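Given as structure tokens, the chain that follows is alone and in the form predicted alone.
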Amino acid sequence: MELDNLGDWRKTHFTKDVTIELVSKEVILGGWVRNYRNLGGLKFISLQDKYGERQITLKKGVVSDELFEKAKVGYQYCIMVKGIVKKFKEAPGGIEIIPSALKILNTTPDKLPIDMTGETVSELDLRLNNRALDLRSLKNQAVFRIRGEMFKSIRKFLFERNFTEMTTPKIIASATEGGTELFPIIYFEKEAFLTQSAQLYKEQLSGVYERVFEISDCFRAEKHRTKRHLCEILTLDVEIAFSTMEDVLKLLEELVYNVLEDIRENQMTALDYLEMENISMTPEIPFPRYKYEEIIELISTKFGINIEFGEDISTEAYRKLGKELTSYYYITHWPMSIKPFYIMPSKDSKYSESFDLQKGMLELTSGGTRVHNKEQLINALESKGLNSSSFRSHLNSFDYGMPPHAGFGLGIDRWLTMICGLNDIREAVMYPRTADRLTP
């Protein structure tokens, strides 16, 4: 088949813009063939773009014979159509396009590697192997419209509260939090690492811009092969000067509330497509708060699972807890022994000024008050078995009037997975990276 050139054609509208107000007007649409039906003297093309689909109707005798013959298209052909908008109540959106011209810009194989009609759902790994095609599905369009709204809403919320957006390095000289979940790389003649989080940099920048945030990637050499873990994750990092954990708890719950409000206001059709319109509801604030000891006591008495003080909460315990506490809630004052060096101890040093934000069984956020005294920070490093000399450049920033500060890191991918009702966190990422997946 000889392909058409784009020439001087340009899209005049997206599918979402083709509404009843455009009846009898000429439009030019561009996109991909989601579905095609040939009923002899009548052909229907479902044209899909980034916002949805519109029906293109070709009736023999109404359109030219040349155009009718040309409209032999395959699934996911890239086409452009020029035509007149007509009312047709049985078409999607009550609108159809009667074309006067059609351009076939690119074709596809007769058999696609995954089903794109929506009639069946291909296995996830097969879809991920063909991700550029898979992302055109109506389900993925809905998921990533919600993701875009989430980013837009987060930025709007924080900018209105005098935050500065920061950008921090993703190649670092030493581990942010210690531990083994690091990706080492060769940086010229030195060993370096991919960053685990923006933690140290956002603390330093809180001593400059006072209120800072970043939406960016971080990397964990995560060997767990579960539906909740990734090796490259997207996080919202927030840090606030002249504040404590209490200030952060209030800001975070307001952020969650506002983001969900915006998603429901601006992307309800996407939630509806995912059948989450009555599930991903705006929560009541303030969120319930439970201290760590209260939670392990609840787990013990309610479910018969014993967790010693100082132990993390197991997946099994979280799963049962999520059936008891189904909405958003905080777990605060975790044992200091299991928290990073930069977390501030409580008055009773057995506890820490730290918290997790949970939605049911899923942890979405960790945060707390930070240590802002240099000597105390050095002692904390050494108590965790870390070499303070490896953190020299970070410690130096505490010589210049570092204010008290607090913050959090929120897992964007987990939150999106939950809002959209997805079965696997990989579905919430355009190109996921796990222990088993480095391509595409």
Contents of the next structure:
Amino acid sequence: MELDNLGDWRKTHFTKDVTIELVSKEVILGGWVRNYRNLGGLKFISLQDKYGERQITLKKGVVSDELFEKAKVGYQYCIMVKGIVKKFKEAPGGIEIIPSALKILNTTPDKLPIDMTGETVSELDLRLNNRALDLRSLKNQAVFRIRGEMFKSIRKFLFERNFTEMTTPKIIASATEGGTELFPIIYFEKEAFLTQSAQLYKEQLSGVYERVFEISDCFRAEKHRTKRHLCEILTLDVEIAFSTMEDVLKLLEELVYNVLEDIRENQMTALDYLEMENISMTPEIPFPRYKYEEIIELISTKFGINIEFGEDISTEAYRKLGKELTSYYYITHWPMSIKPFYIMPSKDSKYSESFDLQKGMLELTSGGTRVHNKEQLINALESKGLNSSSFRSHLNSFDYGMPPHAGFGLGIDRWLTMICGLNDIREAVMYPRTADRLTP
Ligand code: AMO
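Coords for the form predicted together with aspartyl-adenosine-5'-monophosphate (AMO), given the form predicted alone:
Entire complex below, previous chain first.
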């Protein structure tokens, strides 16, 4: 087939902007063929673009014979259409386009590797193998539109509260989260690592810009595949000087509340498409707070699962807990023995000034008050079996008036998985990385 050139055609609108107000006006749309039906004297093309779809209707005798003949398109052909907007109740958006010209800019094979009509759902691995195509689906468009809103809303919320957006290195010289789950890399002649978290840098920068945040990638060498774990994750890292865990708990619940409000206000169509409009509701704040000890007590009495003080809460226990506590809640004051070196011990040093934010069974965030005294930090490093000399450059920044500070790290991919009601965290990432997936 001979393809058309773009020439001087330019899109005048996205599908979402072709509304009743444009009836009788000429528009040029561009996108992909989501669906095509040929009923003999009548052909329908669903043209989809990044925002949705509009129906192109070609009736023999109404459009030119040449155009009618040309309109033989396959799924996901890249096309442009020039035509007049008409009201038509049955079509998506109550609109159809009666075309005067059509350009076929690119074609596809007869059989696509995955279903793109929305009629069936192809298996996830197959979809991920063909991710650039898969991402065009209306479902994925809805997921990533919500993600976009999330970013916009988080930034708006934090900028309004005097935060500075930082960018910290992803290639680092030493571990931040204790040395496990690190990806080593070769950095010229030296060994280096991919960062697990912006932890050390955000702490240092809280001593400069006072209130800092970053939305960026971190890397975790997770060998086991679960529906909640990735090897490359996106986290929102926040750090606040002159504050403690108490302040952070308040800020975080307000942030969660505001972001969900914005999503509901601006992305209801996407939520609706995902059938989450009555599920991903704005939660009540303040969130319920439970101490770690209360939670293990509850798990023991309700579900008969015994967790010794100092043990992590098992997946099985979280699963049961999530059926009991379905919304957002905090678990605070974890045993110091299972927290990283940078976390501040409580007055009773058995406990720590730390917390997790949970939604049901899923851990979304962890954070807490940090140690800001250098000597205490060196002792904490050593007591965790880490070599403080590997942290020399970080420790140096504590020599120059480091303020008391606190913060958190929120897993964006997990949060999005939940808001969109997805079954697997890989669906919440454009190009997920897991132990068994490095491409595309
Ligand atoms: P933590 O290691 O708990 O804390 O990570 C913060 C949040 O990131 C998410 N997360 C993950 N999501 C998907 N796959 C993974 N492999 C994965 N690992 C973590 C979770 C988690 O709650 N420096 C601290 C934060 C802080 O104290 O500020 C940290 O990185 O949602």
